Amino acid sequence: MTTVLVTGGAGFIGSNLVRYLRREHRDWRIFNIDKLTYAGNLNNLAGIEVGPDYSFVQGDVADGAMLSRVWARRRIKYVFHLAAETHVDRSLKDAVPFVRANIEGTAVLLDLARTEGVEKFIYMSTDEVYGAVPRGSDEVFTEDSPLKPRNPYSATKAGADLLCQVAHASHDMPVVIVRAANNYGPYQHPEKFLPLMLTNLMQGRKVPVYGTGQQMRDWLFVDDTCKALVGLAERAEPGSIYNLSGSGLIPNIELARKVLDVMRLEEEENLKMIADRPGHDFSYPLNADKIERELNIRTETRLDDGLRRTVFWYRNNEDWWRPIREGRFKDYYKEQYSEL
């Protein structure tokens, strides 16, 4: 039996990966570790039963002793390292949790994985490690582009990215890095742009859009990411780095308009332009030819289709997102979007 470790498996991408594995790889045994911070939610895993082929452990990936206990007497073949602090706005207010989770946590996990031996260590990086392309530039990021992060979140992700590269160079660890575009889909915390938009509209609130809304983003449906992660574990060469793009760049304001169209709502009544955030990156254009050429991995979900599926999910799962909106998130929202 193939045994895998998923870190951050109660978060957005992590819980979707666990669900994907339970659906598509029933013969795989999964160990899921999550610290259960505000963004880790056991409700993301509702319906997945603990048993011989699935276990959940609440723990911090920066806690080496805890990781050693999980690893004890088990031969883990693949590590999917997704645990991270991820929200740029929060990192601008307090970078320290990002340093511990994203850098220290990755360092501890790499050291233990090297000691125990794994066949593949998949690190989930981000397109934001490349920094930003200014408006009017025709630059496109390839896997060989330099890392130039511009906020605390992306700086810590870049630091972990480099630690993974060093682990391969120094210790020949079978690390594979994927730098992915903006993910979206079910179970994404309402602090993020798309679920914030959806849940605001479903509560009769306006949607906050930073600046003029012309920032360009590439949107990647989370199921495509999960499929790619498994493909990387099974077929990528150790030491490889791959970009993973979505449906192509679109301005944030246009994404908001697409959502309004799906929900049959008027723009003027439901959008609110607010002051831009500090150092807001304009664009992260990715060239993802390498992953398609070498591994035949390509994204399959068109943005319009993915948006409809996402809107449908949030409409039909108010019992998932409403408790989040009514909990600690209320104070964050009030401070972050005081203009609304």
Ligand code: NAD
Given for the second form:
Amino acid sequence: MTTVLVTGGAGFIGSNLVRYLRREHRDWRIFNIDKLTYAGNLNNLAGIEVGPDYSFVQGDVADGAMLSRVWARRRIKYVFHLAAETHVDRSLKDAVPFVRANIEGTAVLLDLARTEGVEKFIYMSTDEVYGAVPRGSDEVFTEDSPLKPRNPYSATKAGADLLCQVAHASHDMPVVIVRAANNYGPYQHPEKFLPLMLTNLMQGRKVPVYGTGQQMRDWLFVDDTCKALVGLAERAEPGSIYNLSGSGLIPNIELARKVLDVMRLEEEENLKMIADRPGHDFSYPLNADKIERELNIRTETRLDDGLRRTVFWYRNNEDWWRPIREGRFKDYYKEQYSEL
Ligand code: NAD
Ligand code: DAU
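Let me have the form predicted in complex with nicotinamide-adenine-dinucleotide (NAD) next, following on from the form predicted alone.
Expanding to the full complex; the earlier chain stays at the top.
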């Protein structure tokens, strides 16, 4: 019997991972721990029933006492550590919750995983830990590139990434790190660019594009990430690190144009250029050859297909996103997008 722990399983990628495991590994037992911050949402897991094969505990991964209480009753084979504070714009306003969740939370979880013993500890890191390349540069990040984060979110992700590396070096822990590009797909919180665009447009609002819109991101459909996470748990060597890229870099303004195109809307009336994000990272070009060469893991979803599926999902799941948009997110939106 394979029992897995998913941390942050009520968030965007975590809930997609729980759903993916339910579909593809029906005999696995899933144990989900999530603090249910503003980003955690039990509606992401609607239809997943608590029972012998799925359990949920609301709790903070930085709370060692709680963790050891709930862990003691289970034999966990794989840990998928996804719980984190994740939004760059929020980290630029207040870094403290990021330090607690991302650094302290990872340290506590690693210590407990070492005491309890696990077969694999997968840490969901990010391409942002490398820092960014400036416009015009032909630098590409490999797994050996130095970590040079440039915002509080990525600094805390890099801190946790290093804690995972030293857990392997010091204690021979079976840690595997994956540094992934920008995920997108169903159940992504509307604070992030793509769901913000979709839900704004569906409410007749404009899309706010930071700065010139020339910054680039590499979009990775969330199902591809889930598949890769399982492949890493099953086949990666302890102590290994892998980049995971998406469908290729594209400027933000081009992504916005693609969305408008799918939604058959005009650019002039629906885009608004606003003040730039402080220190806005230009782009994170990844070389992800290693994961394909060594583990035969490749991301398959083309951006146009993934976008169509995502637009379709948001169109059909207004009941999911409306309560978020109409809840406490309103205050954040008012402050962040006062120019709109
Ligand atoms: P998300 O913000 O949608 O979800 C994060 C989840 O973690 C939420 O459910 C939240 O309640 C939970 N959480 C936060 N702090 C917690 C704590 N202290 N204890 C327990 N639960 C806590 O994030 P996401 O986009 O799904 O990202 C998941 C992971 O993947 C994160 O580690 C993130 O850094 C990483 N990542 C994300 C992307 C992306 O594009 N979304 C890309 C690369 C890496
Ligand atoms: O690269 C991986 C990272 O991708 C993850 O580690 C993070 O958790 C995730 O949030 C994401 O970070 P980004 O900062 O790239 O994502 P975001 O959706 O916030 O922004 C994507 C791009 O769009 C970025 O260049 C900023 C821009 N943007 C964003 C918002 C919210 C806008 O132009 N307007 C906006 O309103």
